[in-house]
Amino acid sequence: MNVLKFGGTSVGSAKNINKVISILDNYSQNNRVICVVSAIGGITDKLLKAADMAQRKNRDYILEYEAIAEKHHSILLELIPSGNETISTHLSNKLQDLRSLLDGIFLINELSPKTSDKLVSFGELLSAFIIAETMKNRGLDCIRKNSQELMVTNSNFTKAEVQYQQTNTNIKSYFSEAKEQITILPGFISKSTNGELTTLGRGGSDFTAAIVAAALKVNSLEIWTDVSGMYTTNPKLVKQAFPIENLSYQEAMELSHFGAKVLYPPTVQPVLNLNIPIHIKNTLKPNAIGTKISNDFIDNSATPVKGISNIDNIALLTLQGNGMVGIPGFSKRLFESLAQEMINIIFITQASSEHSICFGIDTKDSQLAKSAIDCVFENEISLHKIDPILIETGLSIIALVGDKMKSHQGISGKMFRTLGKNNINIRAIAQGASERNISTVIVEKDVKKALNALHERFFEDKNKQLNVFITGVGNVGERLVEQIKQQRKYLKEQLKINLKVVGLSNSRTMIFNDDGLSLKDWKTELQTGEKATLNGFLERAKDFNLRNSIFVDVTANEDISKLYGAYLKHSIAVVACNKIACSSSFEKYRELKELSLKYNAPFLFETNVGAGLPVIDTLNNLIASGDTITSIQAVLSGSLNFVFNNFDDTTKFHDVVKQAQKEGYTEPDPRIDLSGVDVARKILILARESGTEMNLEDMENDSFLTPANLESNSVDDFYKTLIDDEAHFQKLYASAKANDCQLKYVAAFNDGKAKVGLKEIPQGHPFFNLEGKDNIVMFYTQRYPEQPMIIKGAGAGADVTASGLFADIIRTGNK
């Protein structure tokens, strides 16, 4: 004999009911089947809503009733299109009884627990009737049995306690005589020893099925729902979650208690002692393996954690005061006051100092709990021995569950380290001596991030997901997006990094997808995006609250650089090619560094100096290893190097600068490059990274431009002055040629001072043969006092700058 239970979503439509009937028909070919059914999906809530309206004298309860009636009639009509007059009449009569009950509630303006039980029992009675009649209409050997004639309880309405001796006798007696292959039982409903209608409380249909399975000692109990078993965590919040093939009873109860809605914890109890396995199956995918719950399996899973679950809408209450220390009875009085108000305690923790007791309850009960506790401890509060109860709301509980956790060291450490790295604050911690469950209280808005981070840590084969927000998709930004698109497969397979671009923005529009943008046609998608604002982009990144979030600034916008601190404060890493932030005031630079450390959010800006060259990374490694920088000599402008490598007495300076801008070697405003400000910012950043406190105004900038060039009011005006001052630039070239030198714009840092300016470089110097757009940096240190460490290569260009940004993104993933 098989016992199967089908939940509300499984019987929520004619289409799904047909699937249920197909499953039952298949099972009945080889064995007798007992099928316990819930109310049609959503009907119980509608019944309670209609009753609440009626109690409050709101005549809209009639509309709610009519929606309930229409739902049942439409499903019946779809299941039995013709020849259903008798069945439809019986259904109408039952629905009329429901209408009469609602009318009565409206007239007396009262909804007692007893009446509530009678009301909600209609859901299961109606669904069982429709399913049984449909099966009989199709020629299946089926009968419907009213569970109220089997399940005997006390009179604790809305959550009645089962009288097992009489209930088991009834079940055994009935099924010893029943001959039909399929028996349909409405779940959840029962009768008291006095013959009054009762219900078994939340999850009562599961409970009904378990009671029947235990009474008949069947081989297994099957719970059919709309998911393929119990998942490693909530699949609605964690896309990578997957069904758990095997669980122990204890693990299943822990996961069920902490939010896994496919199973109601008391369900396990009737079958636990008899070791009757429970199978969680998917009505929509009946061939899926699902989850088997038993103690008869060998757990060979690689991780000791079997699942991660959560409970939302938690209020954390704290009773504290010096008057509690060493005084017995406080806990007894506290918990008795809650028990008298029928308030369930979900979470408890107490420090060994005995100065405080902290516990979690459902938020809806928090004010009632506070009133009860403050009343019980009124005397102690008035004497200032203890404080009035403190309440924190907007919280959730996250729990790691697994039988094998007790034999593995460091599980809690990994859990708290993972949460800490994602800046998720832990409000309270509880762990039983069995070590089967480690629970933490966190802010509810961090639940999705916490579940994803923990799931990645314990279940995803060491893969790490990076969620990237990119602002600025011009020349460099476009190359970065394309590089990411091209390399995603390699990153996942070789580096175990799952990189997702979740936000893109240019100056006009922005697009987002917290599951990751496809990048197949991102340019077209961006054209139709929402209007872009700097704060709007920041707020969306904050609202997504994704683990391992990275903001990438591919602009030269000062306003964007002012938002870096806001990103870092929300544990969003910042990767920037924008040099403004790191070359602004030293106080701002130091603040960003401190925020990066405080909120565990990397702040990387390798492309500020040398585009894709590992200049800053090498400098940081030298210092981290204990070396000291004594001097830096560098050519740091790929654009200026390109200009002076292509300028001679056969060209015009204006034309070479135009060419450099056209090929993407200069900023959109070439004055930034040619004025030396850009190079000054770069050597300033290197000086700061070397440990020197310095500001831009402390540097000497020996500009080679004319006053007219420097005082130009626009880019067009600047180019005009270049034409007018061509003789000046030819004079610079002629001097260098006469001295058999090359013109190079050099940055130098010595003895705590920095300088930039155009120099005539003689033959034999490392800078002399620097070609094209190449940069070169020479670090003189205590370890490299005479022969410097030299870094040389392309220091400008969209592709190499994009690759530098890409490297910083990957670097954040390794931190």
Ligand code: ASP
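Please supply the coordinates for the form predicted in complex with ligand ASP, as a counterpart to the form predicted on its own shown previously.
There are no partners or other molecules in what follows, just the one chain.
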């Protein structure tokens, strides 16, 4: 004998019912089969919704009813296209009974738990009827048995307790006489010893099947559903989740108790002592292995954590007060008061000081719990021995489950570190004495992020997902997107980094996809994106609430730089080539650094100095390893280098600057480069990163420009003054030539002071032969006192800047 249970989706359409029938047909070739069915997917919810509307005097319950009736009729018609008068009349009559019950609820304006059970039982009765009649109609040896005649319970409506003795006797005696190869049983529904209709609790069809399997001591119980087994975590929330091949009964119970909806928690109980294995199988993919729940397997899974589950809608209640300390009986009174109200406690922790007890229940029970507890402790509350109970809602429980967790140390540490790194606040923690479960309470909005981060930590150990939001796709930004597109495969395969561009924006439009944009035709896609706003982009990045989120600023926009703090406060890392934030006031710079530390969100700006050259990273590494910077000498302007490498007595200064601008080596306003402001900002950033508190005003800027150049009030005007002052520039060149020197614009940081200015560099000096748009930085430190550490290479250009940003993005993943 086989017992198979098919859930709501499995019987949710004619197409799926046909799949069910073919599975049953197959099984029944060799063996008798008992098939427990759920209501058609979604019908139980719809029945409850219609009843709720009716009791509230909302006539739209009729519309809900009609949708229910239509669904059943259309499925039947699809299953038996030729029609069958008797079957369809019977269905219509049944539906008419349902309609009368709803009308009654509407009239009396009331829905008791007893009526509710009577009403929802229509769901299973109807689906069992349709399936059984279809099978009979197709000539299969099939019978339908009403489980209300087998399952006996008490009168706890909506979640009745099974009276096993009577139930087992009924099941055994019925099946000892039944002769049909296939029996269809509606799940979930039952009858009390007083003859009232009851149900076994939402999701209870699994339980019906387990009770039948245990009563008949069959060899195995099969739960057929819409996923290929019990997954490592909820597959609807974590795409990378995968089915667990083997689970012990205890692990399955813990996972289902803590929210893995695929198995109704009480299901394990009846089969556990009889060692009947439970197989979870997928109706839509019958060949998938699925999950086997039993106690007879060798667990050689890679991690002691077998699964992670979650329960939403949790309210956390805290009872505290000095009057509780050392006085026995408090917990007893507390939990008795909840038991009397039939409130299920999901989670308990008590500090060893006994000063407070904290427990989690379903939010819907929280007000009832509060009044019950306030009533029981009325006296103590009035004497201020304990405080009135505190309720927090909008919470969820996340639980790690695994039999082998108890013999492994450091799992909770890993769990808390992973949550902490993602800025997920833990409101409460509990670990059962069995150590099979560690559960934490967190805010509901963080659940998806927490599950993904924990799943990555425990099951995809070597994989890391980075979720990138890029703003500014001009010259550099475009190269960055292209580089990411090109490297994604390599990163995934070689570095186990799954880099997803989730958001992309220019000044006009923005596009998003939390699974990662395909980037195939991103430019066209961006053109048709939604209207971009700086705050809109921030809000979306916050709302996605993805782990390892990184905001990348590829603009030179001051307003964007003002939002870095807001990103960091939401644990979104910031990677910027925009120099404004780090070179504005020291206070602002320090604040961002502090936010980065506080919220565990890297703030990286390597490309602020020397484009793709690893200048800041090297400096940080020197300092982190205990070195001290004594001096920095550098040529940091690709544009000024280009200008002075090309300017001589055969050229004109004006023409060379024009050419530099044309070739994209200067800012749109070349005065920013030529005045030395850009270089000053860079050395300022290096000075700050070396640990010096400094502002731009503190810096010496020995400009080589003439007063007329500096006072020009437009770019055109500036170019005119360059022509007028050609003699001045030729003089600078002539002097350098006479001294056998090269002109270089040098930034220096010494003894806590920084300055920038044009210098004549003699032969033999490392700066002398600096070519093209190259940059060079020399670090003199305690460990490099005489021979400096030198970093040299292209310090400008879209490709190298993009690759510098790319390196920062990858670095955030290593932090």
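Residue numbers count along the first chain shown, from 1. Keep in mind that this is a model prediction, so the values were computed, not measured. Note that the rigid core is defined as the largest set of C-alphas that superpose within 1.5 Å between two forms.
Taking 2 Å as the criterion, residue 292 does not count as shifted between these two forms: its C-alpha moves by less than this amount when the rigid core is aligned.
With the core superposed, residue 321 shows a C-alpha displacement below 2 Å between these two forms.
Superposition on the rigid core between these two forms places the CA atom of residue 311 less than 2 Å from its counterpart. Taking the core as reference, the C-alpha deviation of residue 729 between these two forms is 4.0 Å.
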